[in-house]
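A single chain comes next, written as structure tokens; it is the form predicted on its own.
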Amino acid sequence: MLNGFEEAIVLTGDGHVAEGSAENLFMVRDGVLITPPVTDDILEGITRAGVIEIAAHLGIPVKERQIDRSELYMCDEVFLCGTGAQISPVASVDHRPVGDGRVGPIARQIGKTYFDAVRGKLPEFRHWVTPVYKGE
């Protein structure tokens, strides 16, 4: 926890967004979901992919492309995402708060989809998931 803080976000050789140090990032401006692309050797995460359709069955608008750091300090949300943080909004980034400084609807929204999505209880989600039985 250097500086106050919980997590650290890990930048491009060129300066821009790549994601956490264990999860991928999304930022919500205007609406609009936006994660750096792959192409910005950033990890093809599990649930980074769960989050992209989560957004589309949404009708969450989605883009991939690169994101400069000075846009975390305008954005609306942001949060990080992985097997191990699941869906984790930020509340600030370097000192900064990020939107109110509180969860956004977005991430309420995908977080609330996600945890009934692993949990089997949306029908549209079945194919995440395996139900394991109980042996006799």
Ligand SMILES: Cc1ncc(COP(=O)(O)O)c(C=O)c1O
Contents of the next structure:
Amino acid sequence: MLNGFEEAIVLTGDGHVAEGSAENLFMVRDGVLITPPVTDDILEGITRAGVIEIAAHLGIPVKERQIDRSELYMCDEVFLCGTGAQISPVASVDHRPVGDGRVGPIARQIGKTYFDAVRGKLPEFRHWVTPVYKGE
Ligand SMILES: Cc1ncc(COP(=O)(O)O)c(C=O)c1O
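Form predicted on its own already given; the form predicted together with this ligand follows:
Expanding to the full complex; the earlier chain stays at the top.
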């Protein structure tokens, strides 16, 4: 994409962070997982709901609140999530590194749990998946 960017982050009409082009957005500040509220022009994704469920399971606090664009420059971690993107950590925003520019511990933990859950490996999330049996 233009100027080295790989994805767009969409803002609300009043300039708050809404989401990616086809993903919801999470940011980590001081150990708290923060995501824009459903009233901030987002598509309420099924993966977003899943991430919130995983965070509760892992004991990671979640806050749904408005996010300022400048917070993305100050926070510890950002990741996008969606059916297509799954859990996709963001290394930089506006050419500024997010945190130390590497995958952060919370995105890693959420991502690992997500990939195990969608493969039916975790009994706690078995209700997410439907077994498919080979016919005769
Ligand atoms: C604008 C937008 N936001 C978020 C999402 C993520 O939704 P889901 O997790 O249900 O795939 C999508 C998915 O297509 C989308 O188009």
